[in-house]
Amino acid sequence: MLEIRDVTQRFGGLTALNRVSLNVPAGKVIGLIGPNGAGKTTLINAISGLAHPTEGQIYFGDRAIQRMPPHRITQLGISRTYQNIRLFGEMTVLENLIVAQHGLGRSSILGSVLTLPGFRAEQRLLQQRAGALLTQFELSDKASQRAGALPYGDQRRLEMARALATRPKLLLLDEPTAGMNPIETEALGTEILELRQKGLAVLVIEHDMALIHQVCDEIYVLNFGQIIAHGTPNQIKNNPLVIEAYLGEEG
């Protein structure tokens, strides 16, 4: 579903991602792992369009996406998350849901200026799937409160249900969990894998190593901006090029 071939990021003079190749098969959670300043972010910022890579290529499908810009990413079924939580916090709950389905829309803007009977069902089928989302991520009792005063955790939950509400192939989770409690985070692990079950694909950023090994097929390790190992949770976890990347040599 996704392939990045070689795909090389500068800034001025510093290489934050150099030559690096991965892939995330549809119906399979995919990790990325590393040390802080990795390039794990800069990743995510490539494949979501936020930043353009320097050399490379990354494939969604049969379409290079490389050069698009975000908007037309999002459209051809990737959505995202944050490392640091980008809610609209002074809409509610239920609003922040049916703004993200934006770009599903199909009425005009005489048909919204007039609200016109397609306007007004297309309104009734959004408000529906936000409810869903909102019940699957338990979140129903507070769809009326404003986003930006949810406890920490109820705001990671909603901005993971806003990114599934552009109802994408592949979703992509830069640290997700961060903030949470165990509890907390083993019920998000719980979600991601009932994703994978659905048929997605995921791609997870995450520090949390027993989340990682909880979901995930197969793991990516970046260290300095270069993939240094690859393979199954096992594997990962024996093998010494990424336990000196992360204790250090005598580590």
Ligand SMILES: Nc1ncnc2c1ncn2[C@@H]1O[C@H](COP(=O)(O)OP(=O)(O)O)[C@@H](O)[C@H]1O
Given for the second form:
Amino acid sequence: MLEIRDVTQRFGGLTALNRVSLNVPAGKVIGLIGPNGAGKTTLINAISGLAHPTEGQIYFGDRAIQRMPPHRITQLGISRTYQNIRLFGEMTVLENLIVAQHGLGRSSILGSVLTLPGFRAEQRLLQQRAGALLTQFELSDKASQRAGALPYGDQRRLEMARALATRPKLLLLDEPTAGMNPIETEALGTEILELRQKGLAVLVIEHDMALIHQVCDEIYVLNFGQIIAHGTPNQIKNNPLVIEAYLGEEG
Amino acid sequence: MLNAYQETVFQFMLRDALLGLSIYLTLVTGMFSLANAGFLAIGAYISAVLWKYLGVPLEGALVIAPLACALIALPIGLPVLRLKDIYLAIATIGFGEVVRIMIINFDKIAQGVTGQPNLVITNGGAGISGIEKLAQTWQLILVLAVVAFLIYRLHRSRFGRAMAAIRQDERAAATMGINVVYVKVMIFVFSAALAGLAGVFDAFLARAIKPNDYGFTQAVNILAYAVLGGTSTLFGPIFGAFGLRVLPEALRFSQQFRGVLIGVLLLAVIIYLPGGLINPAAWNRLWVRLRGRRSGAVQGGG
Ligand SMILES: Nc1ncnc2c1ncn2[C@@H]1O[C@H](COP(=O)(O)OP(=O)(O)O)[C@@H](O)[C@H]1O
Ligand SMILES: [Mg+2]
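Please supply the coordinates for the form predicted together with the ligand, as a counterpart to the form predicted alone shown previously.
Every component of the complex follows; first up is the chain already shown.
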């Protein structure tokens, strides 16, 4: 479904990604781990179109997306969350979920200003979908609160709900449990598995190894911009290179 | 009802309100553009020239001037809107200056191109005078009402939400499927058309226009409407425009100090009510705080 081929990303003299290749098959949950500064976020930025890679190709289905603008990539069915939460803080929880459906709307500027009949029907549909996500993520009672004022855990869940509001086929999660307590983390793991059951593919960056083992079908390990290992969670657990990379970070 | 002088002030209030809405559109989309004065100039000059040399009436100008401004804004917006914040402000001030200088030198260029040394169109720095005062108060009210209504509807539409999203976090907005470049350029174009519309009324109210009416000072004045009234609702910049037109008139008793007084007022708003005067949330907070203080005092006394 997602196929990354030899992607290199340079920032000036720094090579943040060095010939990275990675696959996310349909309906699978793939983990991406590695020490801080390894280039994980950079890879997600490249996939979502925020920073076009210096070299290499990214295929989504049979389309090359490495030069597409971010909104087109989202409309094709790739959505993401951010490591440092980037909700629309001044909007309400509900508005965040409605605005995320922008790319699904078909009404033109004129059509929506003049409130043509199609626009009204579209509005109702957006509200319904947002309502379903609120229920799914247990945010219904907070629908009219300002997103920026929510507690941390709720903001993380709203980010995930907002990413799903774009109706993705592939979801990119950048450290979704950062700052969550163990109970919230486990609930999120269950959520990810439910999404997979519904047929969604997920690429998740995560430091919590328990969660990785709970949800991932395969794991890629990134270190200094290079994939140093790839395999099932059990294979990775015992890989000496991986242990070294993590020990190196602590030492 | 109103005497002639009051009516003229009122007409200029309405024209300024259009300018306030013009800058409001870009500000609520997160674009700090000061290009409005330049488009105001273009709108005014197109109206004046078309009327003077071709006899095109105000109604014709109301269609032609905004369209021309929109067409000019399109190729300018595409490259310029890559810039952000203060850089965009500087670039758009630059645009205003280019417009002003082109108007001043327009005749020389036209004389060169046509080979007619006596050709006069914009009349350089002296500008165009003797324009008939064709603008009617009811036309201004009608145009302002329609524009305000359309902006209100735009706000509640999917594009209005996209505009707010872009202002709050452009990158996040892009990854939510919003075509940021398209929305920004469209809003810049609408804003330019609106400034051009104000320019039509400007020409047919002022009767005489000159390039220096549309310089940096004018650009900053328009920004001041949004600062005074705020941009939480579209009534903010309308109120700001009204206020900054009426205040100088009301302060006529102190010719010397009115500039200072208005400056102090703007400063006070920026410091104490950074969201502007028309900001329901801020007034609400202020009200709650004052009430809290009072009830706190009662409890402390008891
Ligand atoms: N836009 C950028 N400009 C310059 N350097 C960057 C940019 N984005 C990331 N980097 C650098 O790339 C490296 C990888 O960063 P990142 O992808 O955020 O790591 P991770 O998410 O694995 O912690 C870091 O050294 C970071 O400083
Ligand atoms: Mg990161």
